[in-house]
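Coming up is one lone chain in structure tokens, specifically the form predicted alone.
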Amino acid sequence: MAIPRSQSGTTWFGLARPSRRHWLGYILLAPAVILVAVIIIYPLVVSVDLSFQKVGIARLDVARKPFTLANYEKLFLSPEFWKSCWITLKLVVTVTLLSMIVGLATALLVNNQFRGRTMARLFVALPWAVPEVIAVVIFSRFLDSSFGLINWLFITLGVTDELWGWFSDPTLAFWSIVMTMVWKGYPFISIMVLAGLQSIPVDFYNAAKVDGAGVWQRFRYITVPVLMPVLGVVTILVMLWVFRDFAIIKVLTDGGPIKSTQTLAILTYDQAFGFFNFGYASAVGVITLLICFIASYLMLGRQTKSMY
């Protein structure tokens, strides 16, 4: 007996028909899509629109300013912008490289069988659970020029006979940020790489041992090729995290001294909320977004080709 239309909810609007059942998925996804559009896409469109206006304090209840390219002209002619780009590039390359080395090393370590391995894995993952602001406070105490632990260790070990001003010297300030970011970011790499290591069959290593392969050969010809997809994705995520990170730099050095640690994220914040130049800050943000998009697209495309 045919089911009456009123007794079957799926027959409403003809969704029970095989040719229309896929619309049910679109209807169920619609609330999430609308929410994403309101939270992400709308502010992005507003930011792009502001970048083409001479706007001080942005207000949505006033008439739109005339279209202009002055913000982008000022941006590309600004030495401050290019310096921020160079600092951001140095920070991304340095932090990503060191984080990958430390993360891979710790993952290989805790992947072995030894007593206390569970606690070792817990301590490896612990920095990732610490909020960024708390991590910055910890390192600001460690690197304090007067009573910091790092200076005390260096003097005790004979590395130096004077106190280092970690936040007053441009080079030391840069490396203080690098150390904080590496400590905060390497656990994520360790967890992802450890998951990849757990998926490698033990038979691969046993067969390699039978064939006389050493530790380095097994790592080079088995571990690295299998982990390449994981390492590629993790590298992209870490680079994007370092590229956009704001809290660590803002709290630790605030872009100083003499703007030696001013990244694009700090430059955007200072222009928007320090000088109330929202049009120029939006232009910086748009360029930052384009750089992230292009870098991600190129790396993902290269990673996809290497997998095939």
Second form
Amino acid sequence: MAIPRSQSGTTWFGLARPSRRHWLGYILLAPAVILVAVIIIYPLVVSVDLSFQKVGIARLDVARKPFTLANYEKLFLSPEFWKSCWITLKLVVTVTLLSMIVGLATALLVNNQFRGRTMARLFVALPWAVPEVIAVVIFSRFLDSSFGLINWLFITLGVTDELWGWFSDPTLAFWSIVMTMVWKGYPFISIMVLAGLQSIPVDFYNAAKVDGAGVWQRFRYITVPVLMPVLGVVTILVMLWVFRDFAIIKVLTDGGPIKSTQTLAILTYDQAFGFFNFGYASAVGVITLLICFIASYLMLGRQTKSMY
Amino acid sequence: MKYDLGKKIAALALTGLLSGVAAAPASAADTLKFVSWQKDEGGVGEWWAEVISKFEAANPGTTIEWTKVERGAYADTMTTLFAGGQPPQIVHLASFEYQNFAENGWLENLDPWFADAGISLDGWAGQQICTWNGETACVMLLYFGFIMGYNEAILAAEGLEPPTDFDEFMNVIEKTTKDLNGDGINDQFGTVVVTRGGPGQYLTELLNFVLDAGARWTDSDGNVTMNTPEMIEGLARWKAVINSGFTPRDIASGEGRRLLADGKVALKVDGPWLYPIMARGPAAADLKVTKPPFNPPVGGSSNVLGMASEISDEEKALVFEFIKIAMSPEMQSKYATVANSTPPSPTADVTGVEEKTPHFQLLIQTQQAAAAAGVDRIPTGLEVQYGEFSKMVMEEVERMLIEDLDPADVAATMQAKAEAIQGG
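Given the form predicted alone, corresponding form predicted together with its partner chain:
Okay, now the whole complex, with that chain kicking things off.
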């Protein structure tokens, strides 16, 4: 397709002129930037704006309500908000830690040469391919308090003599979510770490062996430092995933019992769509965003230093 | 030549744009959007399909775009559609959630439409619940009373009759809870009480015991009446049933109905929608229905039909045609035969309904019993705050069970919290 030219013979907008050549870059970027602005930045701005208004159900076609800090005052004075922060923190730390351990262990396992390694890699990656809601339904069946496989196994094996209420006991409900999230989340870590492991030259290990380094020392002084960039990025991504995950908790426990699994994401949803307090829900959302931003910034900064 | 081509393209684009704008109102009325959670429900789903079919036959050129949204995501989906300015023209909502939509001015006042059409709503069961701020915001589709489904074979094996009060209920569920295969785990339960599926469902289940103990969430003036001896008794009964082990734990409503239909539960108290599920289950031959052992029965309003206010006049006229068909004597009669439920219309011809719905008189009896006692699932004075109220009650009752609290203390806490919610 011919580029239209003006009568002077230069291309439209004078893009051929040296002083305007960089315009092409902006023009090519523009669609993507506009798209991002429309689907991310605009709702974000609307959310921040709503958080400073006392709004029931949000509507974009009505006049803006007066500016107020009432939502933030209510938020910081609410024990429910602080409890949700604590549960979110507990969940982020527990799931991230366990996912990292399982992901690293399975990656180290399938990085070895053994018969059936391809199948083993497939099984390690399988939970990642299962849609989140399907995973929740599977765990919901396994953990069913009256007819579930886990309770049947525990009673049959003599672990307990009574049925455990996996969704009606606050502690067990929390661990139900942790188990589901770890099962769903560890394959991502495993795949990323496996890619990292395969980039480590074998010479490093051979040299270490010659120097008399044992398995643990090789892991501690070669594998871990070389994997740090991968582990750092993966940690941030997993933390952010746990932080904002909604579907697993909503379907499995709906934040209960007695708010024992109510994270900030569930609190935001309940306030917006359960109680129609969009202003307050937006304030929770804004605080969640700030926490995510600060956590990511600190982790990225720390990671950059540790890489070199 | 290049400029000629450019002009032609521009002219074509402009023509297309203008014709599109001109055609917009007409094309909008070609399709009416109707969102419902009942699309795949046995009985009532077929009834809706027949209403749609009749509407489309009577209004050639207009089709109904019928979309199913799961009940669990229904309120948020509808809120998003309305807030985003894309509401379905035909509005189907639960009777405990329409108030927020009406409060936002999203539902058309139907009074002028009924007046113009000369339709009277006198005697229409539960219609008073559709009055919001003095206007008719919707039409009540179902006003019902709870029934009890029971497995005759399980009861007969223990020499038991269906229970008629709370004490008999406890006796029956105790004797019919069994470990049939000896693995140390009960696999047949006396009853099934639903405790998963959201606060609204939890409150409805709890209400069976609360009403039977003589308690109410609020009085007819909207004053909170939760710290009463009757409420304490109702909470104590709930605690006894849940802690007894005679009901499976953490069960959602669909699972509970399925357990009865599969013959794993001796009895279950539920709405009229229980029967079609029972009738299709493997234990159907042993399953019977009777009035519940709780008095008055849980009942009241279920779901409503309305019209979006922010649509064109042409669309409004078509939506009202749809509403009229749903309210027509023929379709109201079919609400009994096809949907197996009590039609709200006082003039619905239900002659011969017993041939297809043998327990129809039972449905009428429990509906009337609930209506006579002024029962409704939505407490007066807490309609708009129902979501927050129901969540609060569910959490306080869960706390009572988990921390083994005294029901009297829980009733006092709920009273204070409900008043705070009501006060905003």
